[in-house]
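This document starts with one chain, in the form predicted alone, laid out as structure tokens.
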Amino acid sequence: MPVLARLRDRLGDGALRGRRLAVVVHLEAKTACLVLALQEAGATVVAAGSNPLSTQDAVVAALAERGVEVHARHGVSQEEFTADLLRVAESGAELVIDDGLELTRRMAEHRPDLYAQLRGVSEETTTGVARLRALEAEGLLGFPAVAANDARCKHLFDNVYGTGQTTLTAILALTNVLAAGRGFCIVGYGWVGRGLAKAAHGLGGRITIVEIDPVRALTAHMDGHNVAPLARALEDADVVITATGLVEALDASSFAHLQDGVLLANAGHHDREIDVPALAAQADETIEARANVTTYVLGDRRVHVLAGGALVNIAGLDGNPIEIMDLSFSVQALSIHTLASGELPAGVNEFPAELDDLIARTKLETLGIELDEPTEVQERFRSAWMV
């Protein structure tokens, strides 16, 4: 992670030094690279998995091995997932870098007396901002946030090129079938969907897109896309692909309209993206059909869910590269560092500008990329209103 290494010296000034920080994400190897570059500015880390199915136990125990405290395990129950986050709760944490807002909701939820002592939270999710927004609509939110995921070097980057690529990737290697001429159904025209949309077309697929929002439905339009309401797209497609943030994009209604042979795969961050439970509920007989593949027989249909409903890319292989983590996990070593500098007001925070700027030009050094600087006219022309 040539970026984040970069950023050491800032990380590095003191900030961090002797603070207690959480780190709640998908715990596996590249995540590693961002709790020990905390661990050696001088942070205290505990770390948890913010997803079961996606811990790795390779990983937990290599971070163990270097002194950080872990609380998870992989493929947990919810009951044991809770409490793992209850216990990294407990550790003292102060400042928090969450997904989904796993923990923080959880603390709020379950221990508001420690939920009241937090400093601060970085979040990464499209998932967990809207949370901490409703934390703070409900008047819960009296510590700083920063909505790290609304910084341009994570969204742009990771949700478009990083989940759109590795999630069609998840889904080609655990089934082995191919892309080019299928039709594919995203439910959500997000960053995430705009990236699926553009790796299943780059692939040869044929995209429909289903949205309720109007704007995001219309730019779809514009992309090329076909847009229709769920249950007319869902009847030639071949592949359902979900990324809405939400719950029960696919709930018991839409089960009907699936057509024999289809292919179910969550790109969202909840497992509940899929009811899955209201689909073994219908289903006439369960096969276990390969490793991540779940067959359910409705009749004479057959319908195939990957790795469970849970995010496919990171439940079924590896997540994101690790050219896009470099790049959201420094989005969040900064978002932290900013935070325990005590600089942002209580509430939700937009990621600093200038700080976006940095992540992209040290990336950009990186690869070797060089940019003009706007002349004196120009500066002058953009910061004046009468030229």
Second form
Protein chains: 4
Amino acid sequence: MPVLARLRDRLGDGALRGRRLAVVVHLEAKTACLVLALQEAGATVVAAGSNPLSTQDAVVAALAERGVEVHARHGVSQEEFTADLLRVAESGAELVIDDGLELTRRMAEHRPDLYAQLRGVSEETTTGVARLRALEAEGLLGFPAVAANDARCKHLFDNVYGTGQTTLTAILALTNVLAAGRGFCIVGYGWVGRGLAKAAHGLGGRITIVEIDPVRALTAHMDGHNVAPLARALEDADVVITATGLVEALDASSFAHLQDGVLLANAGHHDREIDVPALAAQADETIEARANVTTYVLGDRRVHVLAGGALVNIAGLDGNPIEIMDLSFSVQALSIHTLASGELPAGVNEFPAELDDLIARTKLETLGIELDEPTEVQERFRSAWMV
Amino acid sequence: MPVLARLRDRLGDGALRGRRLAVVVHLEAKTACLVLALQEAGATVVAAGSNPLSTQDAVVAALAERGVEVHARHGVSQEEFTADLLRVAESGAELVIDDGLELTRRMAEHRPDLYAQLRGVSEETTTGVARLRALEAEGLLGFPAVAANDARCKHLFDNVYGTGQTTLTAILALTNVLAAGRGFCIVGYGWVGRGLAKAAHGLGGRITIVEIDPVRALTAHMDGHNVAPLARALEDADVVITATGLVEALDASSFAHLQDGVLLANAGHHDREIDVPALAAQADETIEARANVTTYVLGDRRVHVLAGGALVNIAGLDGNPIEIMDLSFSVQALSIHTLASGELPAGVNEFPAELDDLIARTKLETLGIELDEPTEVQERFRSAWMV
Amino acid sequence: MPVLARLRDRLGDGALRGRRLAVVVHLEAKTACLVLALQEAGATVVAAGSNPLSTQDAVVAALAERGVEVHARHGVSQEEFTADLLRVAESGAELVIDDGLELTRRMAEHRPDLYAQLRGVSEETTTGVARLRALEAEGLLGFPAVAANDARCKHLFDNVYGTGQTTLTAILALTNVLAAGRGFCIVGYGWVGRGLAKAAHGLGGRITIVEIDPVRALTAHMDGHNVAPLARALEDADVVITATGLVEALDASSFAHLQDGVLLANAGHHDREIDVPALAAQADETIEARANVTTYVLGDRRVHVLAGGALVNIAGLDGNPIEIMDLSFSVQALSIHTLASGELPAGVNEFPAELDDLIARTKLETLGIELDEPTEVQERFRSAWMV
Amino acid sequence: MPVLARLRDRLGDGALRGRRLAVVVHLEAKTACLVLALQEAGATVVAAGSNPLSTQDAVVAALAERGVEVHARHGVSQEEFTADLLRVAESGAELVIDDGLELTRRMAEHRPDLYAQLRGVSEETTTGVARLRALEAEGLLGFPAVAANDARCKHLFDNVYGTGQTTLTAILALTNVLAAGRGFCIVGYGWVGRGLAKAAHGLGGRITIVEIDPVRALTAHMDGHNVAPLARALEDADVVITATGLVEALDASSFAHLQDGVLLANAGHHDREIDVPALAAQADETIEARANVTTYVLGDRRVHVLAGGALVNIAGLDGNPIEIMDLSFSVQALSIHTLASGELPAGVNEFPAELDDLIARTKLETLGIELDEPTEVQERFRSAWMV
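With the form predicted alone already on screen, would you show the form predicted together with another copy of the chain?
Once more the chain from above appears, this time first in line as the rest of the complex follows.
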């Protein structure tokens, strides 16, 4: 992670020294880089996974070996997952890197005492940022938070190119189906959805977008995709990918519209976008067809769910490329560093624009790409109304 | 303009009745629709062009015939242009639909007395919004303004698809060069620049992006384009298109890097992005090669400037498609209606999100495209932090 | 035309000296280059247009001024067109560059005496090559012909990139409709059709392909396009483009399926793919809406035909880019040179592969693009079965 | 394989009954379908792999269990591989489905007696077809052969979409690098190369093509790719993929131009396009970095070879999608059936066009896609020269 490496001096300036941080993100190999960079900057890090299905036990073990306190295990129940997160809370974390706000919201709910001691939260996902805003709207956000997801160096790259590529690659690698000519139904045309559409389209897929937001629907139309309501879209879909950031994007009422042989995969909010329990309840039979592919038999139709409905790129392959996580984790590291510096007011804050620029500039340097600078004439023009 | 037509009832609710509006936009055929819709809503409209090179005298005449006061003529000097705009100011306009803030900034500079009487300005372009913010930063914005350009229904469609397509079409129709394999240098990777890149790339062009913003440069790189500083980019460019929203994107110092036979076209801020006077001054000879193509001979190199450096899609062809202007002008009409209603505070305001949604929904209706609605479960999830 | 220019020595080696050539191609500006290159090589050229709607009278006049015998006039009737072609035949032409076999087939039909004296025909189009093969199948091809259309340097570039780009540009320039999100129905997925699909798709169009050939239909599907029978495809089409190389791709029975507001344009065989007379006969009213746009009113639907159903890129704009015609006419020039050299047997011949390579190499040189050469190991491998 | 299944009646018409067939193709899971379909048609099949690195021992075992005689083992030496193929020859095969002509050329070389008894060979690859033509040129092809690779239903789909997608997926799945913005050097712009370019480009890759054929180089240029000689192309390449159909596309002299960190993968002729032994000889150190990734240290540069230089999509993942192999193996099955029927003359034959059409039609039926039929007017036009 060359970008994160070049930020080392700034991270190590003392602001993080001795601070207790909780890092609650998908526990896959690349996460170790973030944790170790924060440790090196002087923080004490306690870690947990953000979803039991994406937790890799080997990574947990490796972090533990390096002296990191970790509370996570692959595939545990929701109760055990909550218990693990509360253990993280009890460890005295005052600053949190969160994903889906999984830790923070549980602290607010179950441990208001510890929640009251939080000094800052930096949130990784679209869903988590929405939850931060809901907390704020209810007057419950008494500390500064950063919408790290909304940093340009995060969502423009991680959500679009990273998740777009790896979700598609994971689906193709797990099933070896042909993308060319295949009908892809993508539910949600946010940053992730449009990355997915672009990737699937680039391999010859025929794309149909399902949306609830009118501007996004219109954008999808202008991008040359079909746009249809879910029920109609499913009737021509060979692959369905959820990317709404909400829950139950494919709910119990939708399964009647699925075609025989359809593949279902999730690229959105943890494992909650496909209602797999409802699907299992409707099924006549459930077959573990191959690794990470479960087949549900509904009458004469077979529906294949990838990676149990968890994020297919993380649970089914290796997550985002390291080049992407270098950007995303640089955002998180600088975000938590800014929170630790105590400069931000309570409430949801944007990630500071100059840090976004710094990360992008550093990345361009590592790529050997040069920028131009505005001329004096342009500088003057930019800041004046009269020229 | 079916979207604007469906908004007629809302526009005609009385808020605009008897108000004096100035409309300062490119005076090409479609502009008449906006002017007439505002008249029909009860307003008295005075019009002028936003740039002398894009003004079409036939449109001026047609508007005048319909009883609109117009102060504009194609190809006049900057002095005459300013004089025309001041005539508009003197007509008593209290609300302004502006483009590049050409009217508003002249009022602030030359007629502070009339400027003080303004009740609202709605601005069409990236450049104009920057100027509004400069006015605000200097404490000079005592009335409400709307950044209409930043409406999703404006910049996401007009700047990307409209200007992208029509700029490329204009260049190809004026010169009949082959896009496939051609080297396109696009200066600026904002909404316009990325629409241009997408369009040129779709016809087989090889794209190089020049940027001063690191995140945009990185985005261009991830979109598969080359990224280089201007001087280097020009050395391999067959076509150069400026789209910075600034001035002198191609300035006197850049011409030394141009290849023989290069085409220069502008899709950015009025006619100010290519320093044509400086180019003329460097040239050994100037040849009007064909309609809208001027050739400058610099030693053994020939440089062809399209449409005199004005917006090539407007000055060289028919501007944006009517479907696009239907969206953009619906934004402007609702924006000025909102300003007329007196609901907005002084300063730069965003275009109201619910109006953006209304326009997009109306457009989808005219296209026969259906949206889904969030389920109750999703609604609950969206507004809660605990679910 | 730098490629054609670099072939001058070869063309001028004497083989064409004193020979009488007929050149029957679209008489637009670039055609003059071919005619003059052949004259310079020593031939006597007699010219005519290949379709009355694409003939430009200014080009006819310019050629006549240069001493070329021309028999053509824009917009004449079929009878006059045939009479013009027979005048060309009577001029004593022994070698023909033909387009759609318009001259050759009329000679075979009306002047078998002159047809018997032909020494070679080089054919420009898919349709004309099919007609050559039909002549051959009937035992009527007693002289050598070259399927110039099938040269790689012709159909791979002219049909795909040239016609693809210029047809789309012509449609957009004539009508200023938005391509993004628009439904394009392309009838025929040969080289032209796939160039069109690629171009329209690159600007955000949604593509539906109509085919009668199963492999092409499957290719269109794998390229991510919709594939449907004509009647169904028309029901969702905003723009219909014919590119079959046949006749009546849109015939009288198809018009019932057209949507209100649809645009019809032809990129295929002369002006015969849209049955405009049948459409006019069905129409309640015919309106010349604007230059090159005729509107037919069928009940409550309006159907707009571009360029009278002639090749929209030639009749409605400037034809193919000069870079493309440089390749295509280099093929034609070398083809007729080869025929003049008397080396080819009677019947339909392929364009010699080494000449195709020569043209491509020459073009690459003008572009400054370098090729690799096979290594000795590779050369040995290529020609052996045992390595 | 629904297409192959629907051809069962035709295959089982008796022509294959009792015939001895050798099937020498990559022994991966899908191959079993072909072998069993041929058995079901009454043939006795003896099988071997076409390259030791792509042979999957589990598939060998499965075929053996079904009573197929198989001579193959993963990873054996060239000597053992040849010995296995000669065992196949000795089994009395009279008809061969070959790949790279691996069996046929060894029979010609080592067992001319058995070679003389061959009654037909159907060849799967570009390389193998070239070898067939070399045999024919030397007067050594005394029996009919079919260039199955050149069937439209084979190379247009298998080479383009199948190998394009799966090669890219394999590279991304094995290494998890980001495609967006990455420099891909593709050596060879035949059907495989252009499928690769399209796939990598669709995920945001920057493409440079290396070619020795001028028309292909020009096509790559017009498709918007960079074109450069190998040495220059390697200097900016992050990923190099060979797809020439030749040998030593990356030979000992090329390694000096490789960048640090580059990935090398092969999609072309067996494991012979990257000269891995030469690379190993130049390396200071060789590291098995992870499964299917070998790192060669050359001074301060690290070069990563995927799948040992074998076909990365087969040796590193699951080969082509089953939908693709359904088409390719339908070609092979009908090809060998035609050869068994004894209808073809000695020499290299094209795959019969009507069988190509049959396969495509059958595939379209399984997809529910409808074709149009030519009208009577069109039929007449197509077969006449006078209409």
